[in-house]
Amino acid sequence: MQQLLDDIAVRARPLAVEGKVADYIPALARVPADRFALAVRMADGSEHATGDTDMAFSIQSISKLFTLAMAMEWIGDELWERVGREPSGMRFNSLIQLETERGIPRNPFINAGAIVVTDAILARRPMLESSFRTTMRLLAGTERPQYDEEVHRSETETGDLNRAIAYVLKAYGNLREDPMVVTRAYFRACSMAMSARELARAATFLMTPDHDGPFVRGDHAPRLRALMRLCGLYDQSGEFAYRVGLPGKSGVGGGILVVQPGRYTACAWSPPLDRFGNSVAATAALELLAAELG
């Protein structure tokens, strides 16, 4: 396995030159473009890794997977009265689609959907910031996961479009809390910093429906995987499903998290992104991994 991961890194890492780091968030623009990590956690608990796998990075929209899991656990089916479960087909921060569909986001992984999920959680758990950090530490099995204050400041300073999305949601009656409070909590979750190894470990609950950890009541795990497959990589989800074939969730920090039910979870990280906001080298690495492991 170690030789396999090292070989994948040699083949995938150079492709990063085809991408561009997320420079619209100043803190992310300063992350070295040559960083690369690939970590795999098997169903038996063994872990394998190559590259910068213990270096923490901003998980960004990968956080949406975990906040959605929290909402499904704490809120239940009423969440789906406020957000859909269909691919968006448009940019992850589109205002046009949100207005056209009168304030009901297409899915919980685009920004509008994640803001609604954050709003729904805040109504039940106002201390979301501490709850989310505690949850990620529990899932990762370490106290290392922490908010990146520099990233949080950058997102707060440059997040006008997300605040606009929140106010559109409010105008259509699909936001219950103060839009400024909700977006602050949303930015906070996106600024969580974790390593590829920690993220692969944190997603273990998605591997099997009977894993004895958080977020597994009933049929949450298979439904989360279904949403990952349909919507996890923005409007490039279909292409990722075709190339990689695994449920995944990406973030503009350069990370992509995938799960093969019953077998393994994996996280690849490389900061340069394609025009859809997904890591070029991480996508290639996971495509190679899936091809080798089946």
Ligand code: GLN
Given for the second form:
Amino acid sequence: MQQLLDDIAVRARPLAVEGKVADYIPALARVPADRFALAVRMADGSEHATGDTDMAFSIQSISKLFTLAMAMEWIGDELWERVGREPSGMRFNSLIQLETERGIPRNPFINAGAIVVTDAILARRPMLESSFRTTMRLLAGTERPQYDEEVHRSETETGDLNRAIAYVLKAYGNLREDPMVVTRAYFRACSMAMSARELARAATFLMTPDHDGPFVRGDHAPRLRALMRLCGLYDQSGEFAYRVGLPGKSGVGGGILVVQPGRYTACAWSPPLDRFGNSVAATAALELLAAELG
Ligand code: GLN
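Can I have the other form now, the form predicted in complex with ligand GLN, not the form predicted alone?
Entire complex below, previous chain first.
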């Protein structure tokens, strides 16, 4: 297994030159472009990793997977009156679709959808900031996960498009809290910093049906995987399904998390992104991994 992961790193890592590190959140641009990690956690609990696997990076939209899991657990089906379950076919931060569809986001993994999910959780758990951190620490099995203050500040300063999305949601009656409060909480979750190894571990609940972890009921896992498969990589979800074939969730920090039910979870990280906002080398690494492991 170690040999396999090392070989994948040798082949996938150089492809990072084809991408570009996200700089619309200025603090993300300071991350060295040549970082690379690939971590795999098998169903028996064994872990295998290569590269910068213990280096924490900004999980960004991978957080949407975990906030959705929290919302499904805490809110239940009424969540789906406010957000859809269809692929968007648009950029993750598109405002156009939200306007034409009168404030109902297509799915929980685009920014508009995640902002609604955040709003729904805030109504039940106003202390989302601390409960999200606690949840991620429990899932990762370590106290290490923490918010990156610089990334949070940087996104708060530059996040006008997300604030615009929140105000459109509010105007259509699909946001209860103040848009400034909701986007602040949304930016907070996006600024969580974790390593590839920690993320692979945190996703175990999506792989193992009898998982008895902190918060996720077993019957939510197949539904979360369905949404990951259809919407997890935005308007590249079809391409990712074709190439990698596993439910996944990406973030503009360069991480991609995948799960093969009953067998393994894996997280790849390389900061340079393609034009859809997904990591070039992480996609390639997961394609090679899935081809080998099934
Ligand atoms: N925080 C980022 C944003 O809202 C998350 C986007 C992403 O990772 N795709 O723009």
